[in-house]
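The form predicted alone is given below as one chain in structure tokens.
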Amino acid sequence: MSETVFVTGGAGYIGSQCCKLLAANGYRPVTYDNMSSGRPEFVRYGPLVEGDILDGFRLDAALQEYRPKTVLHFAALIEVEESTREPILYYDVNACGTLALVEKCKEHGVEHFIFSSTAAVYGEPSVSPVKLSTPTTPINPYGWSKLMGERFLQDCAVDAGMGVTIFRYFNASGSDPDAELGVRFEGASHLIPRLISAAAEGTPFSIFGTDYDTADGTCVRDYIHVLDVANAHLAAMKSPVDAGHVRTFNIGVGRGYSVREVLESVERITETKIDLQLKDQRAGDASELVAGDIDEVVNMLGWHAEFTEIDDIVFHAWRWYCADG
């Protein structure tokens, strides 16, 4: 039999790309999803069971019937616009579910738990690479969201029973090299899938900012391949931490590029030129933003980014744009 390993939020972006990751090396991933944002068709690696992390009735009933001994966690909301907006419902959704999670966790067994938190945990920090000893100060209710879980999991660790591993993703990006599975382009807010349409449909892009202490005076981020984000999850179930232990690690390939090389990026491989619209900064986009203590990560897991070229990154995610299309 193979071994068991439920997955929240496994019809998702992310999540889904660690199923497929999951069977490839003889696992069997559970997709425990509410669809709210998840696609069906990207639930073909195993079983599908349709329930929200706050249902502790149907947690319970999952869990009981898989018995498994790693969980996966992905099921969140994500939009940092939204999270200022309706506060209320990403503390009840990423912290409150975080902890009925665990809860139900405890109850049932469960071992090893992997939590899909953010950088978004650092807010604005001062300095770059952004290094794992870097205060946590978020500007933001996603951000506080996240960072409110990691501390439950801190907290909970040794009551529960469970080795934790926590992964802060930098800015996950591209999709599937085999272009099954994919990013969500419409009403996308992150850069390579907003240039990508933009590109394709022939419509303006706008820069937020072309002033700021970088070298060609845009933003600065680090872009990490879901594959590679994938990989690290699958890396950290095979060197899992002892029962009780919280380890955490920055997600990133630890080398930045500015929004204006993600356009030229995105230019090259579409080989369409974009309409740019410049104009002033938002408030609360740092400069730079990129991985620090990327080492820590491959001592310890073994794990290390496989795609670190802009292009590729963009390159899949244009594939699958023109296969999802």
Ligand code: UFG
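Here we have the form predicted alone; I need the corresponding form predicted together with the ligand.
Chain only, nothing else included.
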């Protein structure tokens, strides 16, 4: 019988990609999602339990029914700027939600907990690429809420008897290469979906900040393909961690692109000239976040990014836009 994996946020952008990969590799992914931003049609690789991570009764029932050994925790709020306006909401869902889930995982004997953390825990790092030893000093509530989740797991792993893998994703982007799943365009705040919508709809695109201390004045990010992110989870499951131990990895390509470079990529792929508006910096944004210490994850999990070119990432997002339209 195939092994059951419990996936919070399995109806979302990264969670659904992971469920697809798990199913293709013989696992049974059970999605636990409150469907606040997930899409029902993305839950096609295993059962769906509709529930909130803060709903202890529902979580209990779901963990009792499916008895997973492994939990992948994607369910979260993920927008940096929104977190500066809605900090209580972010601490509630991302920090309290993670703690509530950890408590239930302990009660139900979960053996391996894989946590979606973020490069935002590094704040405005003084070095680039960012090493795992770089101090974690977030500059927005989103980063703090995820760092709290990390801290809970560090402190609770022994007590909960779980092995823990923490992935600090850099900028997850692109879409399913088969164009069955993908990023949300409507109401999107992230760079690539916004650029693609602007190209397709002929609407202006705003660059938030052209006066950063970077080569062209715009922010630099490490864009990591969503399928590569999913693959990191599969690699972690194939190389489990002992109970009570916590391992942390940066998940990125190790190469940065500026907002202007991503813009040029979208213009190339869509063969469109985008109308630009130059705006002030956005609240909570770091100037540069590029993943370092990639060797750690290569050596320990045998994982590396397959999609290292921004044009491939943009192409898959564009193909999904065309398919989903």
